[in-house]
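Heads up, the chain below is alone and in the form predicted alone; it's given as structure tokens.
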Amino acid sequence: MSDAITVPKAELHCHIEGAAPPTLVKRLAEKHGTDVSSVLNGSGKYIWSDFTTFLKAYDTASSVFKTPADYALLAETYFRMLAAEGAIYGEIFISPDHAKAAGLSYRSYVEGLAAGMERAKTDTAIEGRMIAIGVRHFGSASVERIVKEVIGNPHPLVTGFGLAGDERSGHPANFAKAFRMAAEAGLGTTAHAGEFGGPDSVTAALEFLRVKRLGHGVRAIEDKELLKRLVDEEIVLEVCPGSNIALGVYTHLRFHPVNMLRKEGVKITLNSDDPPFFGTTLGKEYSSVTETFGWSFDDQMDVTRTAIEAAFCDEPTRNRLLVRLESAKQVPMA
């Protein structure tokens, strides 16, 4: 067995609806008679040539879960993927937009979710959070309005909140109200930046939204005092190296600065943001990049450990996902 299997590995970064199977897809396409051959190809890839179509064919492919038990079937399959490549902890961006657009309630949604992320826990040991998404380009009146349902729905897997959508769309000082409001209700906050837009952008999702983690954020890489500020202030980046050669922010792996990051001291992870879009997975982020820059069972082991000391879980969890991690040492190598 290899190291890329026998390391327990943790997700911060993945939006839910991005990790639906082609093949999940497809049956629940025909069950409702949604038609997404514009967007699923005869041999069951998605179909998107840049980051324009690719949006497009995330919205055609979420619009085939429309119900409860649909959102509870997408996030049991993505779980126990997840488990079977070694993952023992998974936290998933959900998109209350995308709920809305077919026709359910925030409450219902989470619902549906959480009772596939239990189904998948009970056999898999598994464990899961949901972070509530607001979408920058629906403009602030609309992140607040999640942050609001989010708050007057608690649910007990719901424990984070940030920002996606596109990067070049409204300055973060126009969500800092949003932010403000996520962090006092006790929830973690997280805000992508740094991929579309350059180390500016990374630069102002901390001084405006006062985040301690970061998607993406490897564009901070072009200015050496952010790296500094990275360091210093223990900010975490959700690195998405799949993700970011899929969409041409970087042409190949070994040009990515994820290795570069790391050996500047920056707290990294690794994530499979729209993993079938992107034709990877959260095992495949591990072992491509452990291939290309030579990493080592600890050093995947500390990237492991990186996540679930930054997760939006409480203590308890916290320290037995360590626990877990700990015990992987003493596993001898297959």
Ligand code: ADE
Contents of the next structure:
Amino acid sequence: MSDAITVPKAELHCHIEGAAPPTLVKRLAEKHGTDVSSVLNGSGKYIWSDFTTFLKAYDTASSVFKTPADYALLAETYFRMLAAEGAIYGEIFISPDHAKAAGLSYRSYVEGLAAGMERAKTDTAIEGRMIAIGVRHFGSASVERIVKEVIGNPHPLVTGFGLAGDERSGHPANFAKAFRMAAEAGLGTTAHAGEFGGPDSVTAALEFLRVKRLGHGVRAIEDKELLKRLVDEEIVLEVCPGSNIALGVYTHLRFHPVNMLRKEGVKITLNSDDPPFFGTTLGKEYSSVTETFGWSFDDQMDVTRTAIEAAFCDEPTRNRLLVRLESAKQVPMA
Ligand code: ADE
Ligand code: ZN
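Instead of the form predicted alone shown above, give the structure for the form predicted in complex with the ligand, please.
Complete assembly follows, chain above in first position.
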């Protein structure tokens, strides 16, 4: 009975606005008088049909979070849910651009989210950190503004900087300056690449942004030389299989490269990306990949260990998380 104990989980790639349960979005839309009928259907499901309309639905759903208390509730809800699935650590992507569009300053946004994370941690012991992201299709000036805001308003739980948005727009070279500033300020860095873009996009992110972690990165499987580079440089992939299936990057999980990447020696982690949009959760990602590819308990433990080793947290926290992870093995199986 290898499933008698739940594998402790850790997540490195989840957009907090994309993690908003439709029920919460509906409730806040009513409170603020915001119309979200174009993105939420009668059965409480998000409406979108491709990557472009998904990004639009995501923007509209985000617009109902207007106060620090709204964001606190969102973060608390998400971290409690993660902990209930056996997660001991979660990093969330936060989008100051979306908060700004809803009328909130960077500082109020972060303080709201941090308050929610602390509340969840008090009850569940789940650790969390935030990675501020710039949105690629908003352009380099907006991405540089975000990194300056992060550096100018340091917060102990904001430990990373990243790039999300439409990978098909804007070359990574445009964002090199922002990433250099982030790295010099001691932030961990990650960038979405190799989701809708192919191997060239991954190579460009590595070359121009100097990241050691990649959001998705899965299309590196199409290039042997690049795969070797990922292995040699110990690049960690934030793999989001359910997201890739939902957005049509792959048709079925059995054709997804997550297992092959791992077999080739690439460091991979499992993540939910925008869970209610894609009908997934972190727990579902672990269980569907485990079932599809016949992974063992130890395979799943390895994935969580990789995530904790690559986490943008301080060393004492990392060591505590590793101890919690390894202690899962010592529970006698039923
Ligand atoms: N923002 C939210 N989800 C995203 C994804 N899957 N890819 C790029 N940007 C995103
Ligand atoms: Zn993402």
